[in-house]
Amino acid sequence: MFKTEENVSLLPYNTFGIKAKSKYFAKVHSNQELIEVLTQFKSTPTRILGGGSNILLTQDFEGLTVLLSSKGIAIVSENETHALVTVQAGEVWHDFVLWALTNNLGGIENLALIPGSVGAAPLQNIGAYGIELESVVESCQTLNRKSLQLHDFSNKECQFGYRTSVFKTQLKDQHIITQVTFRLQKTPHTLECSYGAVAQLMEEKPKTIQSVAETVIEIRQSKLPDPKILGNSGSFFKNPELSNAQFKTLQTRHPEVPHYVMNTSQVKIPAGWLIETAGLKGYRKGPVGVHEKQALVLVNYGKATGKEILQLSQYIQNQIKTRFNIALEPEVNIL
């Protein structure tokens, strides 16, 4: 059964650390809670939190904020090459990796390490080395927050894009999704390790998922800083998506720029490159500011507000759009 509080800190769940009260809040363990309590609330503004990673609080919030809180990892069939596992939005992302890697099932070996719940890796399609998580879902089971009735949201219907979903674009805040299912591999596993630090890392190590994994989490815990010692919410910033007519401008100006030729169309560039080449790695204001090691990470430094963080960002975005008249979009949802 859920309990409700009133006036609670979100301090405890948010990867930022910053300190916002949410008038009501309920821990929720099951569909039928989770019906429950959106129920009893019908009347009033309702947010739904997984791990806190990707969010960026700047007040208070005067609503309903609910914790996803379900457990649960579940292999519901097989056959030779594949596995369909289902898992509940509360699990934490880093733990459902490694439970497929003790169980030897292949295809998110990449994405270890990425902070947050598995509810909400879907809404943001996370990605990292080489690796989108559109590529292992096989589907999403959510709830209709108006009709409170359950639907299953095929790969295709999710509508996945870059670091975006149907959730996060036409059915923004209409539905919570309660559980994924995975299609992942069994052996042989086709890895992914052409990224470059990757690439580098593994030329002698053995081709596995797990050491896949391994080089993965090697490479994120020495570039980002962990959220419990200093605030943080991984990449703010997507990497932007250039026409080829932008990007040849960008690249008669800086020929150095890294690129990933995304189509005929469509050229992507690194945001952290045009940050750092602006010369704000590492810059502070404050209690707040740009990481030393990776420019795409800003960090609270302590007793920082949502809103200087905010104010950081916005900085950013103004310096990058004047000197390369590029326009730096937030990966982090800002609330």
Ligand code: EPU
The other form holds:
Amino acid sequence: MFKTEENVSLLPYNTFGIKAKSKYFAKVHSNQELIEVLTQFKSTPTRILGGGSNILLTQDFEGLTVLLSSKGIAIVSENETHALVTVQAGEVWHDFVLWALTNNLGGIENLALIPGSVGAAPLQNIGAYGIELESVVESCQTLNRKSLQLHDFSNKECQFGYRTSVFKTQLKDQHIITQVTFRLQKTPHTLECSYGAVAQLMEEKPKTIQSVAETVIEIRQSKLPDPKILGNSGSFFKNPELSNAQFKTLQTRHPEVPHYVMNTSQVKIPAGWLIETAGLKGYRKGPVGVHEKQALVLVNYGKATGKEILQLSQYIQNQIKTRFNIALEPEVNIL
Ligand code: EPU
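Output the structure of the form predicted in complex with the ligand; the preceding block shows the form predicted on its own.
Following is the full complex, with the preceding chain placed first.
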């Protein structure tokens, strides 16, 4: 059974470690409980929370916050080469990665240690070290917030893109992802080790999904702050996608700019490089700052408010706009 609490601090539920309150708060463990709470609070503004690792709370919320805590991982079918695995939205993403490694199922080892929940992962199509979630999602089950009916979205219907999906665009705030079905690979696994740092460290290691995960964990721990120690939300901005003309202008001034050709008309460049080149890596203002080892990560050195982090992000956006004429777009959801 779920119980509803009042005036709850959301401090333990967001990785930035921001103190903000929600007027009502409920933890739900099943679709049934989710439907019940949404029915009970039909006329109250409602927010759904997963791992709280991709949000910036800038003020108290006068509505209901629902924490999805449904658990369960099950193989629902398998053949010679693949297994379909259904995972409940409230599972911790990294716990699922560990489960897949234990069961020798491949496809998500590059996504080890990404903070957050399984339900939130498709929303922004999480990705790291050469793998995007869309390559392993078979389908998503959702609950329509208005009709309270369950739906199934095929991979194609999720309309995945770089850190986006239909749930962040056309259908924003209309559906709650309640479970995700993944298509994972049995042995022999196809490994993705082409990402610079991964390729380098993997040279000496056995070519297994377990060692890829170990390598990714090593890289992440060496440059990304642990949210339990230093509040943060991973990459704060998206890596901008420039037109060929915009990219040429930048490359003429900065021949060393790292880049990744996406297609015939767009080039992606690292926002971390822009921020570092603008001299802002390690920049600190009061309780907030730009991480010293990864300029794309903004950190809360303790007791920062969401507004202070927001102001820092706006300052960075202005600096990058003035210096490079490039607009940085937040990856984090600002609430
Ligand atoms: N760079 C710098 N200075 C920095 C950071 C990066 O110059 O301070 C440049 C370097 O040239 C480096 C390149 O940017 O080679 C790429 O850096 P990194 O490998 O750290 O990746 P990223 O582009 O900064 C993206 C994702 C991360 C993901 C990594 C690894 C986005 C917004 N971020 O970061 O995802 O872990 O690649 O694949 O796409 C997240 O989304 O929260 C996240 C952490």
